[in-house]
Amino acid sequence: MIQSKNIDFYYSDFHALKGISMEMEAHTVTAFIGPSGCGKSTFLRLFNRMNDLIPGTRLTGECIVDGRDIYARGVNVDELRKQVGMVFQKPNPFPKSIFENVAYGLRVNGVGDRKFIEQRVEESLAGAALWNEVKDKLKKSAFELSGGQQQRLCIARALAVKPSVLLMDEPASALDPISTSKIEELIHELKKDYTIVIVTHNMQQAARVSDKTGFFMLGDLVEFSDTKKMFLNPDKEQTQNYITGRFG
């Protein structure tokens, strides 16, 4: 379960996201649209903290993963980070094998036996459908793989420390239609597992993918409700003026 309560949040004096509150049930996809600039993937971010890197941010409000506000003080963000995994819109595989891009996760956090590793490795490439593909080459550099493979590793390497949270920000819009359809099928898949949240700006990936979903527009969350219900019949006229493509 994820929560977001009254959220504000500023880069420096510019409001980027105002007075957001919504709920993402446990097991589902939760899919944001909306044009560019609108702050969906700044409010994707702030799940994992990701926005903390960025000099002049503020927050105000409650962000809720699993029952605690994860920008309550003595928050481990590192835990947190492995409970919430992130994959974002470019796949970006580390310099190292393929084995040893997914087991980077486990190593960094003191995981030194070997055979829980290769165990480890080997779940979360078939969770990421993609150990068939890879399992003769394990040894080979992770750059060898074509960007629809790159993404779906770099998938695997965010299940491998078992997160319950799984955020994506435009995970297919640098991959052809073939590697795009491979990772919504996944998407499909992993939801049996794991809370999924994705940013998108295919409105038919969204109507595809996802259970709920959130409009955004210029900060504000215009609009949120089952998938099926906002693209057939919204509530708000700026969302159909959206979907239908009047605007933005």
Contents of the next structure:
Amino acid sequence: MIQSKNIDFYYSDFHALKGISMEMEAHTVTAFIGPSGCGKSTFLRLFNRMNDLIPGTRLTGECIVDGRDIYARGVNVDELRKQVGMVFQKPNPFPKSIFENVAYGLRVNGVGDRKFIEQRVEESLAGAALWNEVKDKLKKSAFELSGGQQQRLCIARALAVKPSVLLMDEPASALDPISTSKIEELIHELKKDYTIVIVTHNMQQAARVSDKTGFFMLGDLVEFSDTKKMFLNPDKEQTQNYITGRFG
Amino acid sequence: MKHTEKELTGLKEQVGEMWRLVLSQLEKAKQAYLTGDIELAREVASREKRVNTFELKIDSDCENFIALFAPVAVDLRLVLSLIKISGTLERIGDFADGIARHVILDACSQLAGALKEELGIEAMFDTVISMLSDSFVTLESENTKLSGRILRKDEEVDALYRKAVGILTGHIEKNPAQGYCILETLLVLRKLERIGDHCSNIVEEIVFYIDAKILKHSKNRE
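Next block: the form predicted together with the partner chain, after the form predicted alone:
Now the complete complex, all chains and molecules, led by this one.
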């Protein structure tokens, strides 16, 4: 389970997240929606401490992954990022072969057993629904793959280190409808084994893939509820105005 | 007004036009039935096709709206309600047409005016007409305060129907020669009773749209 308790986050003087508390159950998909600049990506990136890399940021509150406050002293951030994988908006494969992209996380973590690596690469590519398309060209450059395949390769790369949580920041926004559909199908499959949190600007995508949805605006979590309820009968007028396109 | 809102307003206006047509059909069917005006009944029968055309057009426009705009929340509830309401209005239009055809057949001219009065047919007509117009007001004003009153009127219609069936049962025993006419009258009463049910269904759809509450099959509808 992932949990946030009264999170406030600042970019220098800018108060980007205001008292956010929520719980995301294991093996569920949670979608974050909201207008640009509302804080949803900032909130997502807290869960593998990606915001640590930005100077001048400050956090109060607790961010708990599998029972542990990930901002507590002594937390190994590299270990955390193995546990909490991330997929970005634009596919970002390394300039390496397909095989080496997936094997990368294992190698940097000191795994040297070739058979083990081969097995994990195959499992991860299969888990990302890419194995059948690339099994005969594993030594080819990852850049030879289509955008949708590259994104699934990035998912396979994240899966290779056996995380328990997958964070996805608009993972399909740069993809065509067929590739988008494959990513969405994959999300449905992956939730059996992983807890998934996705940021999306696509309302229908949030409705299709998630069990719960959180609506953010101006740093506040306006509403967090079951996706079905959110898209049929949201509690807050602000939510209704946003999802029906009447916002502003 | 945003494009989505314009489309939704257009759909609502179409349903409003259909509503006014069906209301007019029902009022004319009442007048034709109570006065035996065959010409007026023919007018009702001839306008039935317009009601059907409305239903087809609204269905098609709602399907297009769903396909093109992927509505959610209150917009989705409105479109789903409008599809069901237009289908229900079409059924009410059928009943008005059925009553008009009963007048055209002139099967019951021998039924005494006093008996018609005793059966409470005019009261049934008036009640279902007020249910239909009040439910229209409920949708137009987007205020569900009237809904409880409309649903209670359906119970009044049911009570009038049950009473009328009892009267007709006694009448057929005393006047077996009028059997056919009495059965025809029973069919008209049955149509009015069904119109009351359909008006209740419409109110349920409006409450679903406005308040997101499901009254259908609920015991505590008020």
